[in-house]
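There is one chain below, alone, in structure tokens, taken in the form predicted on its own.
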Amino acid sequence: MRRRAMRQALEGAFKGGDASKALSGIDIIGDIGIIKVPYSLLDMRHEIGERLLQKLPSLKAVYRQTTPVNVVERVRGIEWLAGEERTSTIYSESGCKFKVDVSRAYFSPRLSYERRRMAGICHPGEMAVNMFAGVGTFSITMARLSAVNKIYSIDCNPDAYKLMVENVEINRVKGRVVPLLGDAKDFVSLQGVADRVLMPLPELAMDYLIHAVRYLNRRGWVHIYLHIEGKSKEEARRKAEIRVMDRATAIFDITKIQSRVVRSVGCRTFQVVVDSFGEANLR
């Protein structure tokens, strides 16, 4: 609803129509506005966070994105462009906040039904590891509205794990998520542990398989997030599930799959989970 208010805020007041491009990929997050402002109006980006400013009160600070998201530490570029001048914002979601500081840890608004879907397909008692955790928002949603015992929540940023122990002070569920900071292939000491691994991470998601799958306690639910091209969301959806058998032949015994579209992340591409059930099978 908001996104739709700020394309709203928009209409009419650029010519060429071209207003609503700077709002394709928008990110509303806390009182935080990113927008993708297109070539032909970079020079009136200023205008424009200016405008969404005086229609939407409860943004108090636009930016826009200039590089996207980089894979290893999950930071995108970005420049102000109207209101205040900080990047640190309280995000609130399925009954949690999150401390977010968009310039320093990466975070999405768009996943917040994945993240009450996980929530709610776990079950009592299971142990789990989150190998990309961010901030900790799949692993504190799943602390605060399921039974589940313990999360490891893994993140190799340091700005992002700083935030994640705030945020698991914040949301009470110390003890139950665990902040690591580190590489997740890294934690040897959790090997044998999980009945359920997260991976929302497309970009490392393929290669870290092996490594997930080592922290299954011999069997246990595998959730690989992946960026496919198709041609609509079910040939993604089947291109997806190939993807993981093929490379989990050898490694992990697949008894159960199935897969969801999260969302469209570009020109015929789709961001796609993958539910995998199966064995370890490392020798």
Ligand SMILES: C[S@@+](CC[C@H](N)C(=O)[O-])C[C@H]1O[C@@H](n2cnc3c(N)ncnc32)[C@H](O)[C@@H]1O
Contents of the next structure:
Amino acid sequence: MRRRAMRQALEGAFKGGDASKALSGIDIIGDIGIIKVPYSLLDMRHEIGERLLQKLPSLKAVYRQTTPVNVVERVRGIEWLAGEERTSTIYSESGCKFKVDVSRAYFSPRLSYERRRMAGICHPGEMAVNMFAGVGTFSITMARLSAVNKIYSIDCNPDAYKLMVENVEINRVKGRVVPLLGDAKDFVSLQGVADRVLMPLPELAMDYLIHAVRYLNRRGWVHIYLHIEGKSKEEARRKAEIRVMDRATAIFDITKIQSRVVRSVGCRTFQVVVDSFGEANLR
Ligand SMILES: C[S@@+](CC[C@H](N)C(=O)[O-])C[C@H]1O[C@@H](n2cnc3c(N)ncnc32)[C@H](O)[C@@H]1O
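Form predicted on its own already given; the form predicted in complex with the ligand follows:
First the chain shown before, then all remaining chains and molecules of the complex.
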């Protein structure tokens, strides 16, 4: 809704008439808007930012995305366009509040349904490990909206970790969400603790599957997020399930598998989550 309002705010405002193209792929995070400005409109980027602030009083700062998200921390390059020069804000979702810094740690408002879905499928008393927890969004939503016992929440980005510690305080889930700083493959003390493991990082999920299986208390659920090409959502889901089954061979005996398309992430490319239940089969 706010995205549509932003697009309308630009329509007809500039010569050439197509400044609304600047809003392809817009993200609104709290009171900060991040837009992609096409090359042909770069000279007008500050005016575009000002115009958005005038038309949408709830926005306090506008930035432009300058680089794609990087591979490890998943942080994107941004340039200030208009309004306050600050990159940190509070984002509210599902009764939770998240402190976010758009220049230092990954955050996507587009995963809100998926976070609620994950909270909805947790069973009371469960132990979970979130291997790529970011600022704590999945873990905190699960702790607030379900009766999950504890979620160990790992991230290797020190800035994301610090924000996660703050978000745990803000949302009063201390002791139930346990922030951990480091590489998700290195937590020997977590081996055998989990009923459920989340892997919300498509670039590493497959390579780290063996570590996820080690964190299981013999059997449990592993949620693997992947980017998959496909002519249709259905094809992408099918391919994702096959890929997980293939990789699980000889380490994880899967007895239940299901999947859903989380979102489209490019031309004929989808983010798919594969929910798999099985028994660890590690020698
Ligand atoms: C796509 S983000 C997901 C964050 C969070 N789940 C969310 O949706 O807001 C992936 C996160 O994994 C972290 N990360 C990347 N490689 C890692 C590794 N080897 N071990 C632990 N965390 C890692 C990044 O710093 C980033 O915060």
